[in-house]
Amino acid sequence: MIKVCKFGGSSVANAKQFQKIKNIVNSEDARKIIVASALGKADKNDHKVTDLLYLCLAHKKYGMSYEDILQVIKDKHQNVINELKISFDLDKEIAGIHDLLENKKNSDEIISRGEYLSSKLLALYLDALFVDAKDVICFDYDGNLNIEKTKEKFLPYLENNKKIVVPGFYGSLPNGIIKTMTRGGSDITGSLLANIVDASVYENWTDVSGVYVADPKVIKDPKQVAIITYAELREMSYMGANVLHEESILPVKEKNIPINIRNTNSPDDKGTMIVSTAEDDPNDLAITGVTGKKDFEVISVAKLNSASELGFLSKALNIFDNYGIPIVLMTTGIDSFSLVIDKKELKNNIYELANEIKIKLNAEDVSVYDNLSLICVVGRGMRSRKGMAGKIFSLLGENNINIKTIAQGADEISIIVGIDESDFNKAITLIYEGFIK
């Protein structure tokens, strides 16, 4: 039995956190593979190493000195080395980053040095085998992860009796050039390795004791979810819940490997278990979570009998494709349809886009609405309860919250409503108190 353990930035923020990791890893022989993020913030005045590396790149680009920033990175790692009494040539590694910056080498390699350094230190502290991600995590030239090639590269290391530490967040292209994942990519590294070794569980260690029903920034001391399905979590993650990187779910889901969200600071907490399927227990809460996102815009297109006009919608969608703008939500009627778009994707093209839609679709009217928020109510238990959607709509309506858009999937595990941004916190609070509290 093998467990893959990924430790996030807050879990490797300083020497004290490293000591917690050692206790956790050594408490079970099954915890064989450890994936580490870059050193995170030890307190509110501290800085994430990855952010500092991005800052070094920005300073270099604009001809500004980055030496002070590089010194902060060095000091942060040196403190860990000193407190844990590790023998490590940090000067050499920092000089290497300096050379990469000076020679304008691959920026992905520079950004990856945070995970590289933290994993080197963690491997030394645990007396574990360090395996560089660039040697085992394989990308194709199109940027997609190659699971088969990664499996071929990584499995021989399992023959070693030591525990294995692998940096998260990066790998390499077929030509050996380092490539990073999107932020939070260490989750993907852990998930990928769990898939490859057929892990019994993928433990994701962070600074919270699992998944909460609602954002603690909106709801004080929200309830924790004991069990959640992959499908529910993907819905919550897509709509703003900062739990796991979306892409980290697919590799483990493929093999029905459960994910256990655990708290490095409270290792005795059981956390939240993320599984493929879970029973719809009538005694459980109908709602697993309520979350949401702000900053959306709506483009509403009106034309008489547009629903029966062949290719009408596809013409509109092609325009969005040409602009490279993804559609978040779409609602249709007999004489109109509305598209919800993430504001950051528009890149100030909204009115140019609206004008092109009007001309190419010969639309009677194209309207733009902004300041929209989407609230997502998720729960596998909603399928076995009648009238859930009606209860949610009534609750919001009775409290003077106007619903502008509505969407519900055929699987009935989520309901999304669009409301004015000014009602965002109020709506989440009402739903939480009405169905959870």
Contents of the next structure:
Amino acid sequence: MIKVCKFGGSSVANAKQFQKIKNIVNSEDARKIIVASALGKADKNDHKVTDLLYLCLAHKKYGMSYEDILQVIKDKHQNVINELKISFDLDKEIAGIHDLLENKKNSDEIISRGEYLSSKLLALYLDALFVDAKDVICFDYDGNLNIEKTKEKFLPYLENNKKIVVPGFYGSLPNGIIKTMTRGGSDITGSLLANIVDASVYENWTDVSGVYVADPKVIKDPKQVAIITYAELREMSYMGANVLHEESILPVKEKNIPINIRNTNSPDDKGTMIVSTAEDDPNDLAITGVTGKKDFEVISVAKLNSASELGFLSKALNIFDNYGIPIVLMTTGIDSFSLVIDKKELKNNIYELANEIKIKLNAEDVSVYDNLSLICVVGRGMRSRKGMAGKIFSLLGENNINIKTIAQGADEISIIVGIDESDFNKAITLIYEGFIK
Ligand code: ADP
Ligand code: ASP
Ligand code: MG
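Could you output the structure for the form predicted together with ligand ASP, given that the previous block was the form predicted on its own?
First the chain shown before, then all remaining chains and molecules of the complex.
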């Protein structure tokens, strides 16, 4: 039986956290594979090493000195080395990063050095085997992870009796060039390795004791969920609950491996189990989660009887395709339809796009609304409970929150409402208090 344990940035923020990790992994033989993030924030004023590396790159790009930033990175690691009495040539590694920056080498490689360093130090401290992600985590040239190839490369290391530490967040292309994942990607590395070794559980160690019903930054001391399904968590993380990278769910789901969210600072807490199916127990909380995401825009197109005009919608969708803008949500009515898009997909071209829609679709009116937030209420129990949508709408309506768009997931486990950004926290609080308290 093998457990894969991923430790996030705050779990490796300083020497004290390294000691906690040692206690956790040494308390069970099964905790054989350890994935580490880059050193994260030890407190509010601290910085994540990954952010600092991005900052070095940005300074270099604009011809500004990055030496001070590199020094902060060095100090952060040096403190860990000194306090834990690890023997490690940090000067050489920092010089290596300096060299990469000066020679404008592959920027992914520079960004990956955070995970590389934290994992090297952790392996030394745990007396474990360090396996570089560049040698085992394989991408195809199209940027997709290649599970078969990763398996082939990684499995031989399992024969070693020691525990294994692998840096998260990066791997390499077929030509050996280092490639990083999207932010928070160490979760994906852990999930991929759990799949490959058929782990009994994928433990994701972080700074909270599980998945909360709502973001703790919005709701003070929110309730925790004991069990949540993969599908529910995917909805939640897609809609803003960034406790786990949404792409980390698929590799473990494929093999039905549960994910256990655990707290490095409170290791006796059972945390949250993320599983493939769970009963709709009427005693459970009515909702599993309420999350939200800001920065969306809505384009509404009005034309009399557009619902019965063949090809009307597909013409509009084609225009979005041509601009390379994916659609997040779509609602249609008899004389109009609205499309929700993520602001970061737009390159100052929203009005150009709206104009093209107006002309090509011969629409009467095309309007753009650019302050939309999406609030997503998730819960497998919504399928069996009546009146859930009605309750959400009246909670918001009675409190003067105007709902601009509504959508329900096909499997009835989520309801999404679009509201003005200024109502974001208020809406989450109302729904949380209305359903949980
Ligand atoms: P790590 O560095 O360990 O990967 P992250 O910062 O990526 O940790 O994720 C953990 C954080 O996710 C928590 O500190 C918490 O603030 C945030 N978070 C947002 N929404 C939720 C939620 N619904 N449940 C739990 N944590 C959440
Ligand atoms: N260090 C990377 C980041 O900050 C990856 C991770 O922590 O998962 O995004
Ligand atoms: Mg994370």
